[in-house]
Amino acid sequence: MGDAIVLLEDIVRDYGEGEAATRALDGIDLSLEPGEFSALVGPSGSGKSTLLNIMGLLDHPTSGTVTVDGTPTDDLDDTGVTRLRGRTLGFVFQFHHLLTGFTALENVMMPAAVDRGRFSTDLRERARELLDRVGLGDFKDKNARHLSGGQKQRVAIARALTNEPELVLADEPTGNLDTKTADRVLDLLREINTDTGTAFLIVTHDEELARSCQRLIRLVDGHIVEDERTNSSGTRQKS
């Protein structure tokens, strides 16, 4: 536990108040760890979105400790979250949101560029090498506007990579892309956590995908009914 990259503790996350109030998490127990490629699975409503959000610094529980790269999180300011969250999470969503009146090595050094307030030469070189490792180096100086589905995806993914993150929270990374092109998207998540230890949560809907995953969690109504990893033998224990 003391080596987790997120560490949340009886998280609860209510929206809205009194007898109006909906809990969309309930005492949730959960700890990523270094290395690790994940899947958080779980019906439509069950709380997915809301978790990752919490886990990315994007959301506050309404009760319960989140502790990100061993540091808690309930006395940051705003200033201190930013700053934990842009050195320790990359993030990939369903929808690339990349920015298309930039090109395709801009939109991957903007993470770091708005941090810094620049693009400096040593950020453009770390843009191109992401780009040459997820295949579109050929394409740096091309607008976001003219990239294929696929490549947006690519790009977003080099994005997310730019700060070094521990952790990639992906959510639905390969939902809005045909079946080829999604393999091709998720054979390059599991490549980036071969070879560079990055560890990647992914929110699908797709069972198959999930059960591909070194790690099992399932969400229903705002509780983990399963959290299972898969052993050197290829079996599934429960973590």
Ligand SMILES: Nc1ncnc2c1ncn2[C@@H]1O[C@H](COP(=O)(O)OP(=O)(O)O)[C@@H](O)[C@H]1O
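In this text, rigid core is short for the largest set of C-alphas that superpose within 1.5 Å between two forms. Residue numbers count along the first chain shown, from 1. From a predicted model like this one, the values you see are computed outputs, not experimental measurements. Compared with the form predicted together with the ligand:
- In this overlay on the rigid core, residue 225 has a C-alpha that sits less than 2 Å away from its partner position between the two forms.
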The other form holds:
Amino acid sequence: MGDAIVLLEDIVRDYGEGEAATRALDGIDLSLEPGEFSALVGPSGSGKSTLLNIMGLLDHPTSGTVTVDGTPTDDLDDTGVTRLRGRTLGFVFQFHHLLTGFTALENVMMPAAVDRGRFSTDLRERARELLDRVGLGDFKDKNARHLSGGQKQRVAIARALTNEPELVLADEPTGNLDTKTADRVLDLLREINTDTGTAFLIVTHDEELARSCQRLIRLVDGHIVEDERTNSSGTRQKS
Ligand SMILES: Nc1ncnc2c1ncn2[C@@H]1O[C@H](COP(=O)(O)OP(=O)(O)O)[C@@H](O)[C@H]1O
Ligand SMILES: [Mg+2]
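Can I have the other form now, the form predicted together with the ligand, not the form predicted alone?
After this comes the whole thing, all chains and molecules, with the earlier chain placed first.
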């Protein structure tokens, strides 16, 4: 288990204090391995987004340890966290969060450019390749405002891949799309997983989709109640 991308040990996350306190995560132990294509399911309010935010170093647990790419994150300062996150993780959210005043290409480059302080030639080249890969090569100079919902989400996927992350955390990436478009976006994620070995953890409400993933993790009331992998012969096994 030494090479887990993200290792969570006894994670608790409370929101609020006293009477109003909610325990969103209640002792989560979980390890995500390189190359895994996993689904995270559970009822609304079960803690899925909270779990993703903690894995993604966007939020701190109340207690417990988060280790990313072999680095325990407890003692890291903000710069250390940002650097670790930037080189290991990518994010796709339900709402694409594209900057509408900018082109598709600029949106793909933006986080890396902010990091590096400039739009370099190699960054531009990489962004162009990524837009090709998500099938939007011809739309690179189009203003994000004028793209369809599915196209915007493809741009968001390309953007998540800019820094060649080991793991992409996707919180209901197709929740805002019609079924057909959602299927295409998911096929794309699978294709990227197969071609590049990038691991994915995808939050979804779609049980059928979840069962088709290599690994299915189910959260209820802040607890993992199911964690199963499908082996190469298609049989499910408890992890
Ligand atoms: N910022 C917050 N402040 C207070 N409670 C929150 C906050 N975010 C989430 N919660 C609560 O934590 C629990 C888990 O929420 P969440 O992680 O968003 O679940 P899910 O993504 O599975 O719907 C819920 O009870 C929710 O109301
Ligand atoms: Mg959520």
